[in-house]
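Here you get one chain, nothing else, as structure tokens; it is the form predicted on its own.
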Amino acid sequence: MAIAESCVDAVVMEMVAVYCGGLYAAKPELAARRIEAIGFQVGHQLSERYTMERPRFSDHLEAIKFICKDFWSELFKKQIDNLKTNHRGTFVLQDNRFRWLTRVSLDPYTENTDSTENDSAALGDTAAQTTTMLLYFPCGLIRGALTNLGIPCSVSADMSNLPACSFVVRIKT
């Protein structure tokens, strides 16, 4: 099982590297859309597989709870740590130690005073961009799974407190 998990980690990292560094290096917004689309397709198919033997969910909250417990457990071997809602179609799924971000570190205290520091700032920006790109895939996973469950939504991620990550799901009405 550990081999399969490390393979998935490697595939996701490589996908981000190829789309951001090679195929769409000059157009990060296209890379982001493509990575999210791949995540959407995977999430759509996985939710179909994981809910095959279940009755249809009766409301949005039940489907979100399924994502937080069962779906996330299948993917990351743990449940979402916290779920918040405003009861008006917005849900925040908090993973306090998101596995794909545990080895990422960003330096928030980068100042630009000379050429050496400018070079390190550019590297910091690249690391931040790569980390951001890495989150488009799980956003797509969540959106694809919920769309398959009949819940059209948008999903965004917040990584302001690494390695914690929040996924904001907004149900479209």
Contents of the next structure:
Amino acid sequence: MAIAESCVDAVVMEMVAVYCGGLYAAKPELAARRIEAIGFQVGHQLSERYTMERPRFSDHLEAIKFICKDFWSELFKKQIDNLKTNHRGTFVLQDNRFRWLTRVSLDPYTENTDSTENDSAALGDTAAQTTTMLLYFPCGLIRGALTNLGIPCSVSADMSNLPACSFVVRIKT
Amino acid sequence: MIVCVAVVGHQNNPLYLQSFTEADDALKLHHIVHCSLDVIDERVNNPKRSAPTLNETFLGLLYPTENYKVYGYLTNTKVKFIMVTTDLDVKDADARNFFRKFHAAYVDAVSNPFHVPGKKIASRSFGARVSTIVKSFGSGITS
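Return the form predicted in complex with the partner chain of this protein as a structure block, the form predicted on its own having already been given.
The complete assembly is shown below, putting the previous chain first.
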């Protein structure tokens, strides 16, 4: 199982690297769209599989709960740690230890000591950019799964303190 | 004996439609499938039946005609499975079992990266698998 996990980690990182570095080096926003689209397709297919044995969802909250519990357990062997909602179509799913970010450890502030201000700022910038890129795939996963369950939405990610991160789901009405 | 099976997408677009009869009655069977979509809509939108069956994927007997019985199944992703059979005493458990296998076959078929969501399922292996499931349904009753 550990090997399979490392493989998935490696595939996700390599996919991001290929799209950002090779194919769309000049256009990061295009790379982001492509990565998100791959996630969308995967989420679309997985949601079909993981909802096979369960009764139909009666409302949006139930579907979101399914994403938080069962879908997340299948993917990351843990559930979402915190779910917040404003009851008007916005949900915030917080994962305190997001598996695909646990290997990412570039913290610009700890490397301040032996580099100049400018360098560390630039380093922090690219690190943040790379990490953001890593999150487009899981965003696509969530959006694909919810869309397949009949809930059109947009998903964005926020990573203020690694390896915790939160996904913001906005349901389109 | 099952004479026809169908998979219908969430916008009532046909994804897979296959009849299993020698005679030339495909059109009639497709018509029956078409009619059953309305029954499914009605079931889902006005659930006046008892609570436990409310959100179950298996919808049970949709409606009987003179020669056929039509069974339905609606997944979480609003994909409808329809089965038309000539058997007059079908056990619910058998129908349930059939749909579970049918659904599993469908899930595997749409997980194919070359399948375009919303388009007809063209996979030959899916067709072969469905045929096997359909055949085993008849034999399951006699054994």
